[in-house]
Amino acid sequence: MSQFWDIYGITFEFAFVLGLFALSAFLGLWSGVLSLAPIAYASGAAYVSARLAYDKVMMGEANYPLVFHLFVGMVVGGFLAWITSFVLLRLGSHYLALATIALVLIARVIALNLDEYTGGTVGIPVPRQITTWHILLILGVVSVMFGVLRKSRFGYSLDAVREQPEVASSLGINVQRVRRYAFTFAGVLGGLAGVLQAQLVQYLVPETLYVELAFISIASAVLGGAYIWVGPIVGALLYTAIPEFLEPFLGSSKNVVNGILLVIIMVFLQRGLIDPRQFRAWSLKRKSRQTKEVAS
């Protein structure tokens, strides 16, 4: 087990990073929008997270804790997602989707011009204070939290809207706070996902968090299964550890399985391989059959 881990470990770390990725990019799929704003704020997250670091050792001292670096990026990138929010939740969907991609490339384009504060092409440093167990520490926190949400007021409130947003808003439900709501939160994820990816990679330039991410962000959720949480972090592992297992079989083509296994579960099973729905039609079915055995 130790041997499987000092050669596997550094990819379920990334692994596990991931699906806060992709349960960012959940939180808009479950308000009904397709965003990939995240990554975004995740970006400049972490950059004032390294930079403040930076700082830090550059003058001889001792490093800020983890837990602040952690909260200084959701913060960032919480406040960066309420921001932004007021413009592209105005949007139509399609167009919601277009103008995020453009957010993604805008902040390359002003990680690339801001180089006095974050390296330019050079990029900069970043301290890895973060262990495998702090990962698993907050995604399981993560993961509660989710729990909650989804048996909560709000959740039940982003299940209307994402189904039937004008039979949502006949019922009293105020639309478009409630995709703030989930907009910004899905900023505050990214923010700390952001600061955990650049520690992991511990060196962040202009394409640590670029569009890439985003995509597979998205692949996440969608391949696991984009109707519950679970999903997206069981999407995550998978996309992450399927082509590392499969590398020495398939090499260089070990990334097209991906998009096979996401291509034939988008045409076979299309809410993803965790769903509910079909969860609770199995189950129905069960009591069912032991109901008749009883009966005869």
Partner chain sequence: MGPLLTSQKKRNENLLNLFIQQVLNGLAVGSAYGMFAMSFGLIFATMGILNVAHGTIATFGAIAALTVVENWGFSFFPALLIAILTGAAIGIVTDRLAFQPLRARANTLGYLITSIGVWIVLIALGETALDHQIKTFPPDLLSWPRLVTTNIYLAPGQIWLMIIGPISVVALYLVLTRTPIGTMIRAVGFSDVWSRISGVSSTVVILSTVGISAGLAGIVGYLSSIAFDNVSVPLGEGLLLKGFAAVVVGGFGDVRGAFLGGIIIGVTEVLGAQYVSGDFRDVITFGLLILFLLFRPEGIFGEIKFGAAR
Given for the second form:
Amino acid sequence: MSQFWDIYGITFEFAFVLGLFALSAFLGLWSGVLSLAPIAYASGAAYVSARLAYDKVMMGEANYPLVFHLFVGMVVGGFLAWITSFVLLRLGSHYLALATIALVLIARVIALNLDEYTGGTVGIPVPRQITTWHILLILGVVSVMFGVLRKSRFGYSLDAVREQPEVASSLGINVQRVRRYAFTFAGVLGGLAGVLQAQLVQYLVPETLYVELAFISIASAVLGGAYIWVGPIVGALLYTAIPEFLEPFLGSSKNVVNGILLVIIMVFLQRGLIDPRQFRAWSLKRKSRQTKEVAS
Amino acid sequence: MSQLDVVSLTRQFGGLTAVKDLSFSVSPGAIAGLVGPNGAGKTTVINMVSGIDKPTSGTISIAGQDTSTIKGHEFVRLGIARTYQNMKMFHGLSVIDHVIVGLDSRRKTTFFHALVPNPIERKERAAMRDKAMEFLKVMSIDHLAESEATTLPYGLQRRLEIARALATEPKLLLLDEPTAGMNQQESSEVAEVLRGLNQKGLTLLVVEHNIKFVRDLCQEVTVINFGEKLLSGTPQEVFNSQLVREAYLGKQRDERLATFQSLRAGTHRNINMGEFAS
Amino acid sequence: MGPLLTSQKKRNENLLNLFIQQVLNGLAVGSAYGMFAMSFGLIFATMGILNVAHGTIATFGAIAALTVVENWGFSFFPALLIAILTGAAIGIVTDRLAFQPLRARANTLGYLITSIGVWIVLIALGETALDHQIKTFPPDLLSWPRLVTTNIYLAPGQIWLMIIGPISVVALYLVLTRTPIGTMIRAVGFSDVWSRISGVSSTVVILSTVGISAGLAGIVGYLSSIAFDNVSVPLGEGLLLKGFAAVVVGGFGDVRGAFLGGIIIGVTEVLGAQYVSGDFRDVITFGLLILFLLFRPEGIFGEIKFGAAR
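Output block for the form predicted together with the partner chain, input the form predicted on its own:
Once more the chain from above appears, this time first in line as the rest of the complex follows.
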């Protein structure tokens, strides 16, 4: 077991963090918005946290505690998301998707050019404070949050806004506000995940949190199923694990298989692997069977 | 004071005038009908009255309050709720969840209650379920609470849609073609349900092109075509008026049936607007 | 006074020449971005497919052309044809395997995910084909036309970009607005139902759209790999990212807008690098992007309603 962990531990750590990224992408989808922006906020958050740590260490002082860095990441990510939401959420769906990709590109350019603070192309080292258990704990807490969220007033609003924004509005739900909350919360999550990712990589360059990761996080969310929070986490685990376990058999062509798998799953399971509708159908069936048994 | 006052309402889409200088009102406690063939601008009117769309000019007052500065999602507070011609169910949500969404405006919890488990949220959730169940009972679909809404038959979805709208506790319920796609049996069931709601004090505005349905149900009727008002009054006055009978329903009684059918198909287009203006 | 005046005049002349040179460079780069944005925007606007594999399709156009040039000594034009055909073929195969199965419940999100899958596959294949290297076309492939004066130099690759770019935008615009197939392409964008009513097979229309779009990507990949002396996977990825930017600036509902967006991005990028700061070149490009997002959020020509926004 410990040998297994020695080999695959780091893979799981990345998978869990990807789970957080996927959850932030999922939050956008949940409010009916296709947004890749959380990665841009993650980048901003990671740089701020990394810089704070760097200055401390350079001064020969002890780094801030991990909790502080996580907090900074969430605040920065949430703030950036909140500010940009006023521009982005005005846009139509197609344009919004493009604009959020543009935002990720912009984040990299800003990081490159603020080289006094970010180290530009050279980057900035990030001291690692987290352990696997920290990451698991964070993912656990976030999962519980999503569980509560789903059955809360806000969760119902999100469902309604995603499916029928017009109806939601006529039922008294402020669609724009619901979207802004979701967008901001996605930024908070993105910021958190960004700090974790930077600590995992232990080095931050403008491409650490970039378009590829944005695509992969949204792919994980949809692959696992973007209708309940379990989906993105499962998607992220599979997305990371499959190529890793394929590696011994396929070598460098594992990516080809990975891509093909992604297409196949999307073609045959358009709602992703985890579909709450399916569960409801099962539980209804089971209930009706039970009542029949009781009756007979 | 009227429950609803529409004054010189006009809506233009680019060069197209969908609704032109339309005025009518609905008295409190009434079942009012807005009648006209397909494409007459009925849905455009109802969209504006429910706050989804904004008029190009003219005013809409609800219980005396002008709505021109009120945002779409705030119309609920004025006691307006509506249903849709194509029902617009929330895909993937259960029946009871639809009504819980409708209860949103009555909930007190905020976004922050949604992030950590807390007793306030839990209590409210239980209360909302009970409340939602009551509305399902009113529409006699409480036995289907856990089914997926979009898998229900048409008539039941219609009932659910009304339950969802009722959950906002409206004073005025707008119904956009409540009998669309229904047979005689289902239509009269819907009529029965609506009459029951009206007896409990709810004002109704029914948009229809099913004239029989309107004649049987409504107390006041406004007829529009090409976005303009032809006539309003009691169903007797409107449907027996020489004006409407000659121009709108056809001169011969025998022709009426044919006209009804063409009205249904939305192909009835031979009304001379000039005659009514004079 | 005399000699001073002459030197001042000479300096002004040099400055002017430099400016002209950089504008021309910008136009060449901009043509590549513009053509790419146009081809990328076409399938996005008509079918809602945000195809992230589109840049890699351009790379494959270049790889295929390089292969036939190196192995069978193809000259410029036959190799161009190969680039177009390769692009179109990959585009059509991609559409059949990864997009067509989703079409019944078409939505932008599903297409995006399958295109990410295709993108991963194509990048892996491309890197294998190029053996993870940056290759170049043999310099004798294209020796004309070359513009050489004392102060201005334009390479043949750049000139061909500047020739084929405008030709392709005019041609595509005319095809879309003046021909039956163009009307049908737009009609598929407007509604699938419309094309069913009109009796035109939507498959034919979809394949034409995809073929045109991906073929154009093949051209861009080929020409820019000559102009920038770079046949590599990152080349296509760069085109994709600049294509996003161009489409945001120019709007994707209109091919003219997308092309113009590319030109604007290309010219500001080159001039910014020359006159402001080399480091800041992307800042200007993306600063422009932010301005457009703030003040002209639907692109230069606005968003012409092509597809249903789903």
